[in-house]
Each structure stands twice: as C-alpha cells, then as structure tokens.
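The chain that follows stands alone, in the form predicted alone, written as structure tokens.
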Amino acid sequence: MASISPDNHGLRLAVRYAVLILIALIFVFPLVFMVMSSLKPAQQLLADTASLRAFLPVGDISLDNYARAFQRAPIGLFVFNSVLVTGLTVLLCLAVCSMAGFAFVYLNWRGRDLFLSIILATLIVPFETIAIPLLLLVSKLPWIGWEGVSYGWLNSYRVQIIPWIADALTIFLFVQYFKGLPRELIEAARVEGATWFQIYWRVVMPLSGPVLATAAILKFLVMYNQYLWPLIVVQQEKYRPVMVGLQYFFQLNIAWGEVMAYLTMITLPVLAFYLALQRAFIASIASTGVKG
C-alpha cells in the first residue's frame, strides 16, 4: 500500500478547507445580502440585486433605513416581547422536558413505553390542525392575577408561553441523551441513599450540558420565529412579537430597505444566543458519533 506523503496530506487538507469555506460562504451570503441591503436606498437595492454589488457596501450607504424602521414600528417593544416570551419558554421547557426524559429513562412505571410513543406520535400532527381547538381552549381558561380570577388568556404573555412549555422533540432529545449516560452512576447514587430528584439534579443534569444547549437552541428558534399562534391570540400591540411586527412593513408602500433593516435587527438576538451556546452545541453534535 502506498504511503501518504506530506504533500498529499497537505493537498487533501487544503481541499477540505476550501470545501468548508465554500459551504460557509453559501450560508453566510443571505446574511451579508440582508445587512448590505439594509444600508442602501430602495432604488439602489433593487438595481444591485442583479450583480455582486448586492453583497458589497458600495453606492449610497447610510443608516436611514434603520431610522425609518423605528418610525414605522415599535421595534424595541417587539424585540423585548419576543426575547421575554422565548427566554421564559426555553427555561421552563428545559426544566419540564428534562424531568420528563429522566422519568422515561430511569423510572420504572406502568405504561411508560406506551406513553412515550403517544408523545412522539404528536410530532406528525400539524399545528394548523389543532390551532383553532387550542384557541377556543385558552380563550376560556381561568387565571388568578393581582385583580382576582379572570377568564381567557388572550392578549397576554402567558398564552404565548404556557402552551409551548413541553414538546415531543425536546423530550425525545433528553430521552436519547440520558440513555447514553453510564448506569453505574445512577446505581452508585442509589446505593448512597440519594433520592431520584437528587440524582436528577446533582448527577444527571451536570452531565447534560450538550443536550441542554441543543434543546435550548432548537426551542429558541421555534419560539422566536413563531408567527401563526401569536397572530391569532394577540391583538394588542404591547404583546406582539417580532414576527407579527413584520406586518407593519408590508402595509401601504413596501420599502424593502426598511424590511431588511428590521430583519437585521431581529436576527441579532438569534445570533447572540447561538454564539453563547455554540461550544456545547458542537460538543453535542460531535458526541453523537462516539460509542461505548
């Protein structure tokens, strides 16, 4: 068998990096186009789309589109609403779904496998088929607040948070990850007299950084980009998230520069959240190929 020379190894490494850079550029191009378009007036933006100038900061560059975008819609309020709703939902989802995954993996109880199968089967049910029944349900649910008992959750933060605290995909991620943890740790903790909650909190969760990051990123993307549900349950402006706020830019005359400026601003929280968790997310993807 012919040996691999240093030259061949260097060539293959260069080709590999070239391919990776090309793939990265393909994914980065839409973001570059969005940012560059947000800095150009409408006529120049449309004219540049037919050439590489669309990806370059050339021509009449300014921040006027950002200023006009703030005049057209309360962007700060929409971003605050989305970050609040998404952040609380992600935290509650991680807590509830991790405990559910722990119960499915480590606790022996009757009907466990059947119940898990039913939960996973909900993944094939389109949200559009349950949107109206869910709307009718939340419109009549009671709520205890500072002013006493009220009925109906519409036009509130809770209607955008509580129905999405638990979901089948997140539970499945935790179940699969917990199955790969060493059983010896659980058995040793039980021998030492630890309760199931102590095992969950002090043994399992400290080892679950990768799956927590993966589940958090996926849930964050789903919640932050929600459109249909907030559209039908929120009519008051003070509770609207960023995706519903996009409608403000498609009324009367459409200014694509302002649309791109708005999209650039609402994309920043997503990028910041991913960058904060990217190490754990990459570790989770890498660990899927490790066996034994």
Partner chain sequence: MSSKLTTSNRAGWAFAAPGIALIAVFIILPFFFAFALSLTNQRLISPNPTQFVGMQNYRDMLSVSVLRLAPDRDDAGQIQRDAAGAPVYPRIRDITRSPDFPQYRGMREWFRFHMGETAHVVIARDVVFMKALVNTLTFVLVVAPVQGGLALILALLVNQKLRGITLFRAIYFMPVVVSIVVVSLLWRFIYSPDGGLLNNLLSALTFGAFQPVNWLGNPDTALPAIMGMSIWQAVGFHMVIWLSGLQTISPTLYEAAEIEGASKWQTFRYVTWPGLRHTAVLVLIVITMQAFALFAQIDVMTRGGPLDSTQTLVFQAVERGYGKQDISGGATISVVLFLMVLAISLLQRWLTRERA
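Here the rigid core means the biggest group of C-alpha atoms that line up within 1.5 Å when the two forms are laid on top of each other. Numbering follows the first chain given and starts at 1. Keep in mind that this is a model prediction, so the values were computed, not measured. First, how it differs from the form predicted together with its partner chain.
The two forms, fitted on the rigid core, differ between the two forms by less than 2 Å at the CA of Leu25. Residue displacement note: Leu13 has its CA displaced by at least 2 Å between the two forms (rigid core superposed).
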Given for the second form:
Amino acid sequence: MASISPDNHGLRLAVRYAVLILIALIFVFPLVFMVMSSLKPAQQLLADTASLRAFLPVGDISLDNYARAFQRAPIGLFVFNSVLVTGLTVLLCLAVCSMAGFAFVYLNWRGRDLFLSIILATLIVPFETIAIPLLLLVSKLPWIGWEGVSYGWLNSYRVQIIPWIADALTIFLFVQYFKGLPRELIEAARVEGATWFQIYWRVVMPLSGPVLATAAILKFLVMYNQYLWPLIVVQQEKYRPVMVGLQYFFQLNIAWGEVMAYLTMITLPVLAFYLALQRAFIASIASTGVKG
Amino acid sequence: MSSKLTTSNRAGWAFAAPGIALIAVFIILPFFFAFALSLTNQRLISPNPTQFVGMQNYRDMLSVSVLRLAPDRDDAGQIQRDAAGAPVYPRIRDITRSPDFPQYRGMREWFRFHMGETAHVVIARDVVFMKALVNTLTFVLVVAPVQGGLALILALLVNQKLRGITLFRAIYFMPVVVSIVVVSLLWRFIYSPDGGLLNNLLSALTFGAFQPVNWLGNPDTALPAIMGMSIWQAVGFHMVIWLSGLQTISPTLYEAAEIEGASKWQTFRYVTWPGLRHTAVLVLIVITMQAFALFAQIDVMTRGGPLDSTQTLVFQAVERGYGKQDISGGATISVVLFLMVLAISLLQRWLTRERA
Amino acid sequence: MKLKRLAACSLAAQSLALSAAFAQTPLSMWYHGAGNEVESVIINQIVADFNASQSDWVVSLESFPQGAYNDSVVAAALAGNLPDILDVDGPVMPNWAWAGYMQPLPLDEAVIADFLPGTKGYWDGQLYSIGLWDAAVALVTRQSTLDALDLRTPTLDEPWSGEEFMAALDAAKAAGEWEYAFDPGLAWTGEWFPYAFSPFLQSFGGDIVDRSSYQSADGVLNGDEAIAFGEWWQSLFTGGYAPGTSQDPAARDNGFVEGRYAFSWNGNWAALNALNTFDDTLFLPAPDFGHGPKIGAASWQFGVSGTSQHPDGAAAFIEFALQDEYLAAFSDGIGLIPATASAAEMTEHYAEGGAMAVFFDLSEAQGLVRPVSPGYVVQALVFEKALADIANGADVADTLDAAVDEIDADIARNGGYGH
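Alright, leaving the form predicted alone aside, put up the form predicted together with its partner chain.
What follows is the whole complex; the chain from before opens it.
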C-alpha cells in the first residue's frame, strides 16, 4: 500500500482501527443479542429487547436455557448429523467441482462450451421449485448396499448428501478462479510429459488454496442450513439435521431463551469451521507463489 | 484458447463427467419435470387425474388488460367529484363482476394512471404475481450493485496489513454464518414497531426527534427494510469472494505502482480493478442469482405483506406449490423465473464479454 | 424382511420369546409433538401401555416437530411412505381423506358418544379421525380491568353484543393505561387466522365458503354481512384498537401478562401463563355480532393412513388411547380441553369450579368447526391473506371479491373437491 510517513503514522493507524471497529459493531450486534439473550430468562429477555440491555449480560444470568434446550431435543445428535452430512458433501463437492472446473478451463473437448452454458443456466433454478420432482425421483432410486439392491433413498444420510455434491455455483467459482491462473504453468507441465491428472493434482490444486477455502465455506453454509430437503426426505429423528431441529423449539408459546441457546450452539460449529479455514486459507496464499 | 496442447476429448470428459452427471440427474431432470408440470393441472394432493392444459397456466398468470374509464357524470353532464374534488370513476368491481364483460371476470386492478379526465386502469388476472415480479426486479436492481460495491469496500478494508485484521474479517463474515432464517427472526425484534431496537436507537441518536416507524408494517418501508437486512446479512459472503480475488493479484504489481508514484485511486483503477475482472463477473452473477431467489426473509418476516409490497416470485412459487397445493402453478412461476434470469444472464454475459 | 427371516429361523429353533414377537404385527405411528417434553412423555406412555396390554400389535412411534409435520406427511404420502397411524389437524383431515392419505376409522360410534363435537372428524358421512382433546379461544382479560372500565361481565347466556364489545374497547382505549385495547394476535400467522378470526365472520353472518354445497364462496365471503365484518375488522387497526400484522411474536406471547393489552383473544393453551401472572384473569365468551357468538373448534386428532394394511390394529390403538385417564393426562400436561365431561372431572383445571372449566363450556356452547372440505387448506390461506390485507388498509369489498375469485377458481380446478 501507499507509504506512510512516520509522523502521522500513529494517527492514521488509529483512524483505520476506528473505522474497522465501527463497522464491526454493525455486523456483530444481532449476534451479541443472540448470545446474551440465551443467558436470560424469557420475561427479562423480552423486556430487554427495547434497550441496550439486550446486548449486556445483566440481570438474572444463567445457563438454564442451555440445560433445558438439551432436555427438549437431542441436540448432540442433530449437530452430529449436520456435521457429518455437511462435511462429506463439502469434500465430495470440492473434488467433483474442481475437476469439472479444470476440464472447462484447461481442456479442450467436444461439447465443452455447450455443457458449461447448460450448467451455468442451472444456477438460476431455485431449489424450492424442483424439490417435489426430486423427492419423487429419490424415492425410487436404487441403492446397492451390503444386503443387495434396494429401492428408495428416503431416511438415510445418502439422500441428504448425493444430490448436493455437484452444483453450478461451485463449478463456476473454480472456473473463474482457474481462468485467472497463469496458463503457462499448465502448458509447461504438459511439455514435460505430465498426465492431466498429475497437472490437476500437482500443479493446479496446490495453487487453489483461496478458491478451495471459499468454495468450502460457501458449500458448508448451504449444507449446514438445509431445511426443506431433509424435512421432506427424512422421517426419522436419527437422521435429522440442526435446522429441522430448530422446529422443536417453536411450540405455541415460544421459549425464546431456549431458542437463543439452541441458535448459539448450532452457530458455533460454523464459526469454528470458518476460523479454521481462514487460517488455512491465508497460509496457502503465503506458500503457493501464485504471486509471481 | 484452443492450443493443440490442451485438446483432449477423453481427459475432458473424464474430468467433467461426475459433475455433469450429478447435475443432470439431480437438477436438470427434476427441472424438466417441473416444466412438464407447468403444462398440466397437476395438484400436490388430489385423487383427480392430471390433465394436459397447454399454456393455460401461463395465460392465467400473465394476462393483462387496460380499461379506459371516463369519470361518472350526473344528470346535468357535470363530472362528479368526491369531497377532495377528485373526479369519481366507476368501480372496477362493477365491471369485472358484470355479466356484460365476461372477458374481465376474475381480473383485478393492478395500477392506474390518468391522461386528462380518462383513467387508464391496468387490470391483471394475477395481480399478486405481477406485484411479485416487480418487487423481485426492484430487489435485484437495488441489492446487486449496493451489496457488490459494499462488499468490495469491505474487502479492501480487511485486505490491509494490520495486526488483528483476521478478527475483523471474521466479524464481518459472522452474519453469513448464521442461517438466514435465524437472522430474519432476530430482525423481527429489531424492526418491531412497539419498542423495537432500531426505532429506539434512531430516537436516541436524534435526541427524540425521530418518529417511530413501523418498518415491516408499512408498504413503503417493508421492502427497503428487507433489502437492508439482506445486504447486511450477505455482504460478508461477497467480501470473502472479493478477498480471494484480491489475494491473487501479484504484490509485485503494487510495488511497481508504488515506484511509479501512483496515487491510491490510480493503483486501484489500474492494478486492483483489472486484476478483479473474473471475480467481478462472479460476484455480480452470484448476487443476482441469490437476489432472484429471495424467499426465507419474506417467509419469516412478512409473508408477502403488507398489501403485497414484499411478494416475490420464489415466495409465490412456494406459497402456491406447497401451501395452496397448486404444484403446476408453482412450477409455472419457476419456469417464468428461469427464462427471465436466463435472458438477463445472457445479456450480462454479452455486456461483460471479453473484448478482443 | 430381515426381521421375518430372523423370526422364521428362531421359530425353527423353538424360541418362545421370539415367536411371541413374530405374532405381534408391527404398527408405525407418527405424532406431531417432538420438542414438547410433557406431550412426548404422555404419548410414549400410551404406546407403552398399549403394547403391554395385548399381544396382537406392537406400535412404534416417530415424533415430528409441529411446524414440520404437515409437510412431512405430504412428502411421505407422495413418496409412498406413510405409517399406519397418523395424527392430523382437524380442518386438514378432509383434504387428506379426499386424497386417499387416510381411510375411514373403524371405530364403534358408541365409544365416542360422549365426546365433544369438535373432536370428531367426519368426511363424506364417515368417521376418519377422533381427538383426545379440543381447543378453545376466549377473550382474556382481568376482573380489575372490567371493574376499572365499569363493564358488565359477559356470560355464556348473555355474551357481549358487537356494540358492547366495541364500547369496551373504546373505554379501554380512552383509559390510556394500555398500549392497545385489544390483541387479536396477528403475529401468529398461518392457521391461527382462520381458526381465531373466521368465527367473527360467521357471527356477522358470513362464512369462508358456502357450506350448503362447498362449491363457491360468492355471496358468503363478499356479501353484505362479510363486508360489514371486513369494515369492522379494518376499524380495529385504523382505529388504533389493535396491533397489526407487524406485531412481533414476543409481544404476542407476553403482551397481555406485561399489561400492554387490556383484552387478548387467545387460546386455552396460553391460559396457564395468564392465570399464573394475574389471579383475577377472566376468560370471556366471544361477542355476538348478530348471528350468535362463535369460536373455532377441532384440534389434533388420530386416524388411519390410507396405505395401512392393518386398520383394525390402528383402530385398536386409537380406541385404547381414548380412555379418560389419557384424556385427563394430556389436559393436565399441556392445558388442552379433555374430550369428555367425565375426563374433565379428573383434571386439575377443567373439573367443576376449575380455573379453566369455562373453556369446556365455551367449546360445547360456541364451537363451530371450520368448513369441512378438502378445499379448506387453500381457503384458509386465501382467508388469511384477505384479513391481513384488510388490516393493512386494503379496500374491503375489492379484497373480499378477490378472495372469492381465488377460492371459486380453486374449487373449479379441483373438480368440486368431491362434494
């Protein structure tokens, strides 16, 4: 960035931080509200919403809401299901979509442009509008397991994972990123006799830290927040994910304190995932040498 | 692009096949099924047989007519006026429900405008759909540029080399991490007209001069309120995408710019922005798609109200398909939405095409 | 399949325990109570008691959160995956029965002779579902409020007239002690609208659909009575008597007990909260707007799925669940109105002189089921939107006309819904 003269360095730094902190306040306040509310009894929580007390751990503070939330719903099971489904889908998605992106950018094959256009067009299809046809489809699909061939994918983990592995947005992310990478690297590797898979795995993937991290975060969010799909394909509690679990808390008289406690708990894994990836993400940039 | 080195049909297919196959089975196939549904009278729940109805669903949704109305006149031929002095026109109800005009049966006023004394009343068979269409387009036109621009500014801010910048990145990203359903629930408290946080805050900041606003209950403020919250929620998402683009720009370019004494603006204009070209296309398209799919906020916060001021296409598709069990009507909206966005994205690609 | 093979093997091995298991036919059951601990305990107890009481059937229970229940059932039906025993919200039952999701319930009518009328689900002349409880709505206020405003206490025999009700709201508004005089609860979207507010329309003399044929809403939902209802409904909001559609859900849940509203239109499930806060809480009957005081009836009920191979087993379980002790247990646990007078006597709140006994009487005297038609599911949403629009200032006659057009078009598209 531009050079900074030493005399006003301190002042400019202070201004920068002030701006950053001000913006941070705008983004963080509903979450502080959520966490603080989870510590309060329902009556106080609602009374506090009108003032700044909503953001402060004041009044009758306790972890009672958390204890009661655990009694109301098998939270551990829901989080386990969500993390399992989300984790597997993200991994498979990164593999499948990065390979497709690689094919669309670096390889020249018949039908490439046509297929890319078709895939990008599917970006526009809102999931809600194909949910019912998709439900009818997966309820008939065959599956080969330990006990032979069975039909119907309902009530399983696979029905929550497989239809979500490939999506146009992730492929598009990889395509746009790969277009920005220097082509000479690939051509050089090709001249040296590397196979396409070696180029994909040894040359392109190591340069793809930022896009892998971005795609992983976005996919993680989509999968972790699944509601409509698991709702219609899963009828057994043992496969239910966290967002369907949220419905356990919306009884006729909503216990807002427990709702906030549940929300706080289910938000933590996502935040942890993001923070972990951000670290990896920055490390990958430092080490790759895309910069040159 | 098509250098000899990269021509390989077999490898190309092998790499792309898993992705293409999965998308074909789980997105394209169901979508064609939805398209077929839109040509029938299929219900979500019904023992009645499904019938092919051709374009009937599309006609029911899209028909529009204009009525030209002359003001009512009394026996003397004078224009009748109401208490405020405005001319009185015949009620639309008397026309659309009259046996004399069977072609207008079931249609309703969408909006009207005046030319001279004549009122031109645009009536539509499906006013709710029309309003949903207009609201959705408005939402896209406002949110796409504002959110994309703010996200870029944030990305530039958190791309600075400062101690603790990672923390700010995480904080700006936080609203994205929380599900939109949850965020919408929280903001219902914030926007509440009776002692809601936003009203109280604005009132405190202006020393009481601010009059409380019923944010979600007023047709004029409901859609802007939802836009504001949506931008707030998703801007961190696009900040991350911009950031990944920013970080692929070579630092040597910045060093060169510095050596040549470029101003900050010049550096942005000639180094940063050109390096973000692919990212910009990505961000714009992603925001546009997400904006067109606006649903959860509406479902939780307003359910299309007040007075249809927050109806959107996807909300209507879901409301009809699931709520009203009219799965063919819902599918029809999806197809219209698809064709519309496809047209827009083709236009967008044409406008942002790489000029040789 | 696997279980049967296993059972066959063990039969060959002369294992008595397993052959007993083989003789018991499994029945699956779905229930909407996930997340409600008290309700879960009771329903699990009934299932356990039933399984222990006989050796023909063994019921296994899967619970769903209420907000996701109907969508789950519809999805399961589309995918051919329904259980044997279902529970169903009363007004939705005709829709499911018409679609073949449910089959008639083979239950001796004598068993349910004493049940509140709102608990019995009939479609096409046959019993499809039966409820262990009903729900009722009352005008909730405090004796001290009536005293302060110098108002007559309305009774079942002599409810407030429409004018008296509005005079009461005027008095409450003039007193200036409350944020709003009346809380109808518009924060609760969905089924609450037709359940809680269509009885007002009926008391004015209108209805959601013409119940003589169920083929049209023309004249009943946009006739003079309905327009009078719409004008009155709109005046509640334009006149500043009631909070509108943007009321936040927390204000709905706690506004009355926080003293922000003088009168609240609320159900028996919320009664305990009010009673625990104010010991002078009153539950008043609905006002009479000209055609008698009305409140909504019918709550969740049990029935047999259309695909069940064992309707006799399902009916045996349902009949078992209809015992007074279980009716009373649900009532004590979650405040519901027990379906029979004898069960009411066993409960804490609904026994003679109990704090909520009035709801039993209300339910018996004023309860009116929502239109018994497969089209009700759509009509409920149309009605909800019309009421929300009118509350927000839309032209009453135009809005009701539009609702009529939509309802009539829907009925036509569905071939008259099998009436």
